[in-house]
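First, one chain by itself: the form predicted alone, in structure tokens.
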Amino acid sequence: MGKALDGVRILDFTHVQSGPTCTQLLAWFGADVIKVERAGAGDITREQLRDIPDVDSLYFTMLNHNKRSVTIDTKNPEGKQVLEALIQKCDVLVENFAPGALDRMGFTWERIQELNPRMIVASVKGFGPGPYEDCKVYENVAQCAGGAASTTGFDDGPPVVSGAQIGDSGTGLHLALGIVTALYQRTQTGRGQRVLAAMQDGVLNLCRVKLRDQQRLERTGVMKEYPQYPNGKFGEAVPRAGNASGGGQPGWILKCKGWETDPNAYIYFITQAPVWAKICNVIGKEEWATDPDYATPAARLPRLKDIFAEIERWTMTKTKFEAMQILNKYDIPCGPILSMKEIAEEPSLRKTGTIVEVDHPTRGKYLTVGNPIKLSDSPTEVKRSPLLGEHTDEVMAELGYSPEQISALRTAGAI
């Protein structure tokens, strides 16, 4: 069985986190990804945050999977030759350099379209166009630029921001789906195009329901789902909604049986309105399922402190996949908060591919998450990081360079 992207080569000049996280993707999915490098050194992330010495990192091994690996010195003459090669043979070019890096290299989006009209030039940015396009953006930068981390935390606290990788990865993710998008637009018009992922706006477009709520609070001054209500004070911008579900349904995180020494014992529970009454019944408040108090959504939400208070008071008889159990039998939305531990150790995301086990000729064995996007009829496999250079030759031969054309551009520092 073919993959959905084989025959597609892809010429993969990212580094760090928001490149490479496409780049892999777009590998599981079969993909021919040509990862360049610099020579002695490599993607920086090879040594950072190490485990052990001189292996490459976690950090590089889990975003670089099913990847080759080649070292090209772009600023020799005949390294910058075979740099034009690859451009000529392969389809896409992503990069997510510092703005006008790519330029300065020579490879203006003019001078690209000369070589191969076909290829897709596709870019991570910290900004789109205006004031801050030139600015080098991280991930928290991104979390704080894009609205998520003035609406994290809780209101009497500062900004936070998320754990996932939103900016990064997230960013990433973007602009695997403008390439593929660009790839089936090629079939129809044969041009290649430029595609940009802003991570600034990767990470509004995941924070929408935020934008949402700008609206509706200039509008009403007041938003009813939010724990600020009913005592509290809304100001000019979207506050801070501690656990709150940001939906039409109220949910929160509520202490589970064994909180105490455990800081992830703990679920989140929403109060479905359909389901409202089987809650009274799980929880012993029986009488609130027709208390015109209690009974309605509009009648509950003032109260919703006190409602959580109540649930609490019985998720705290139960560990939380004791809770969980109960609740899932009478369709009450909940969900455990599961620990990093867990979630490495938890045998079904084993079997989906969700969790994977590589093996590396350095480091050994280790777990990196797989392809989340399952697609029947193109099966991902994991396949190992490639060490630095690996596939140097083999790419060059793949070029048409003979074994002593390739010497000779080792000995020249070429390559």
The other form holds:
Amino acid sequence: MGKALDGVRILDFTHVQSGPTCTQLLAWFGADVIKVERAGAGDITREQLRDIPDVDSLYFTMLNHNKRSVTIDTKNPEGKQVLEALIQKCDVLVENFAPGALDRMGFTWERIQELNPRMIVASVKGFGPGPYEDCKVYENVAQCAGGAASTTGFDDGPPVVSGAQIGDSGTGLHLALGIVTALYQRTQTGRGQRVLAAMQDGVLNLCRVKLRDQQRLERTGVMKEYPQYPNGKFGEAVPRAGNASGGGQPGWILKCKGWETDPNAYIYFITQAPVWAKICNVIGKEEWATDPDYATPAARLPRLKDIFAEIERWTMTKTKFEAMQILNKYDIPCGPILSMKEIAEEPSLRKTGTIVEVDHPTRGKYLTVGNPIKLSDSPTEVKRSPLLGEHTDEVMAELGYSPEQISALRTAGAI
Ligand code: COA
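Having seen the form predicted alone, the form predicted in complex with coenzyme A:
Time for the whole complex; same chain goes first.
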């Protein structure tokens, strides 16, 4: 079966996490992704957080599946010529260097257009144009600058960053959408274009509901679904909401059987209005279904703390999985707090290809997250990440270089 992006060639100039997330997705959709790395060193993540000496780290292998690797010294004049040949051959250049690095290499937008007017140049940067546009940025900086950290955590504690890599992997996802959109527009215009995904913008996009709340707060001074209501204080900015549900259906994380020793023996419980009577039945508080202090969502809002304490008395008598089984019978929305160990061992995730076991020539078998986006006509086959420079000769030959030329370029240190 063919793949959605068959025939699309990507010059992958990405490193660390944000850019590689994007190009890995494009590779899974069938694009030929040629990762250009610095000879000898390669993407810095190859050697970061290593768990086996001298073997590509999981950090690298889990972000660079289905790609080919070529090593080119793009500061060497002959290396630059090889890169020019690649630019002429490819449809998209993806990069996430520090601001200005591509220009300093000599590959400005104007120069790239001269070489290939159909080329799409896609970049991740920390910030868009403005006071911070020259800054280098990593994940947690983006979470802080994009509004995630100030709105995450508990009211009486400091800002908190999330384990979900919304700055890096989140921005990589945004960039991938920009690239396929630009490819689609090119079918009409014949022209390439620049695509920019700034990490601050990507995080803010994911924090959209918090900008909604900022404006609600300014208008009303209070937000009744936040844990600060009714006894706490609201200030000028959206406060941290602990584990409160983001939408109009109040929720909280509650202890389950075993919580004293298992840090993940918890369940997320949502007191969805349509199933309120069923919740009352399950926890043995049938009278709450008709009591005017509890019967309506508005009446419940000032009493949420007590309500969740009562529900927790029930959840603490069940394991999170037992509670799930019972609550699901009644269509009560809830979810177990799953540890990474439990997720790694979950058979259904293996079955769908969301968790995949991959074999690697120097590392052996390891687990990875497969393609989370499933296309019925373009199935994903997860292939191991390339060794450094593994495909240099192959790609050079495809560009028309003879074995003698390849050998001379290697001697000159260009590849
Ligand atoms: N041959 C020769 N030189 C190469 C090369 C190659 N194949 N590939 C890269 N380089 C050079 C670049 O030309 C540049 O050199 P210069 O600074 O002299 O112009 C340098 O390597 C690239 O370095 P830089 O991007 O500055 O890396 P860094 O390790 O110092 O910074 C980041 C890393 C992530 C902070 C930075 O790249 C960044 O802010 N990127 C944008 C935001 C981003 O994606 N952040 C998230 C990362 S997960």
